[in-house]
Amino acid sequence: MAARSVFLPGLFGDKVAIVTGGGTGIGKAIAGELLGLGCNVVIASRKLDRLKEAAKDLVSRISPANPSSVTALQCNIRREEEVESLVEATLKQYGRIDFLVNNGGGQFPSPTEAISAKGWNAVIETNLTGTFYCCKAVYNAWMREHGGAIVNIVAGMWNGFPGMSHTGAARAAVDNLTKSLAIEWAHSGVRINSVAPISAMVCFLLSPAASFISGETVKVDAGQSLYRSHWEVPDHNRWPEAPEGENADTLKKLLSNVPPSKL
């Protein structure tokens, strides 16, 4: 089945994008939509066999009349030299890099007290440091002189991320990195935003329709972050006693009808 999009066919004709983590899941969906819009796409991750399978599947979905192509390149984004080789290979093949989508990442569920130093560092290096390496390499090799657009994929970590504090911390840092780079690189014509995440929003932010949007993190969650929390606090009696006085009396009245698990 050909990839479908709400955007105009050919929107990204003759453009070139790198999508990290493009062999599976959201990354593959983003790569597929970009291809359908005429963009040449380089998908990258550590596992080359999976990338090649994904590339074959993605090509089978686009129209024969679509001239865009997909290239699978192995890259561990935790290693700066591999990221630089990825960028160099992309430029050698296509001669330009218009878009970068930092989707590569990884994490595992664990209580914070059980996360080892090795596990913590692996998640931080993949989700935060890898994103930094990719942004830096693409900027220095191409976008500094030619401009471009970058989208970082983050997660819904606005109210903390219990059970996966390592990725919550890393993704929150990427949100701040996005804002910092949007200011630092504006003079080069580089826009950079983050998405918590869906492929159509990524394509919108890469498109000319978003030409005045930079430094933003867009939540794609149907408004859930405004009215609902995923986290439940077990009932307990360990809240500290507030100092006696008028403020404490008022606070007790306000909280008297709130279940302990919601405090």
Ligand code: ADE
The other form holds:
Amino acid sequence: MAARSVFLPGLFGDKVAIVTGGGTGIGKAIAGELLGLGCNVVIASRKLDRLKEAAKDLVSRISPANPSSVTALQCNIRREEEVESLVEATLKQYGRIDFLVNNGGGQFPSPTEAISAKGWNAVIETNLTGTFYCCKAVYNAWMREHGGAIVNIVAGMWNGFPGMSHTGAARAAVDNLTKSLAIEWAHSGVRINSVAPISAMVCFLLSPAASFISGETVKVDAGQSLYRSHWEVPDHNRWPEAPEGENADTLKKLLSNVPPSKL
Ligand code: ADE
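Now that the form predicted on its own has been shown, please provide the structure of the form predicted in complex with adenine (ADE).
After this comes the whole thing, all chains and molecules, with the earlier chain placed first.
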């Protein structure tokens, strides 16, 4: 079945998008929605077999009347030269790059004290440096002269990301990079925003309906970040002694019935 969308069919007719990590999950959903809206899509990631399978599946879902195409290109976004080749190959095939969706990323759960230097660097290189390489390459090769729209997929890390601090740090950095590039590249007609996550919002931000939105990070979480934390802080007995004095005595009385974790 064709990817369903609330947007007008043909909204992205003749446009070209690169979606990193476009072979699975959210990346594939974004690629499918863009494709359904008439966009030619290049999906890129490290595993060519999986990408080709995804491309076949995506193409099978679009209507025969839709002329858009999907191309699978292998690229490790941690390698700048591979990112440059991806951009070059896209331009060679389609002659333009209107949109970049930085969705390629990865992480693993671990207490911070157990993350090795190798593990830390891998997550930072994929989620932050890879995003930087892709933005830089499409800007230098195309968007500087022709404008365009970029969306970075991040994660809900507004209150830190206990249990996956490496990806929290990387995604928060991408949020900041988004703001810097929105200003630096505005004169080229490039807009850049971040989404945490979901595909309809990506299409909205790439569309002309968002032509006055740049440097923004949009939460698509049904308000979850406002009311719930996944992390329970266990109780402990290492609270500092209050300094002696009248205020401390009053404070101790006030707090004597409150467990420290609830303070
Ligand atoms: N998705 C996850 N890791 C990736 C990488 N290194 N390159 C491209 N896509 C990815």
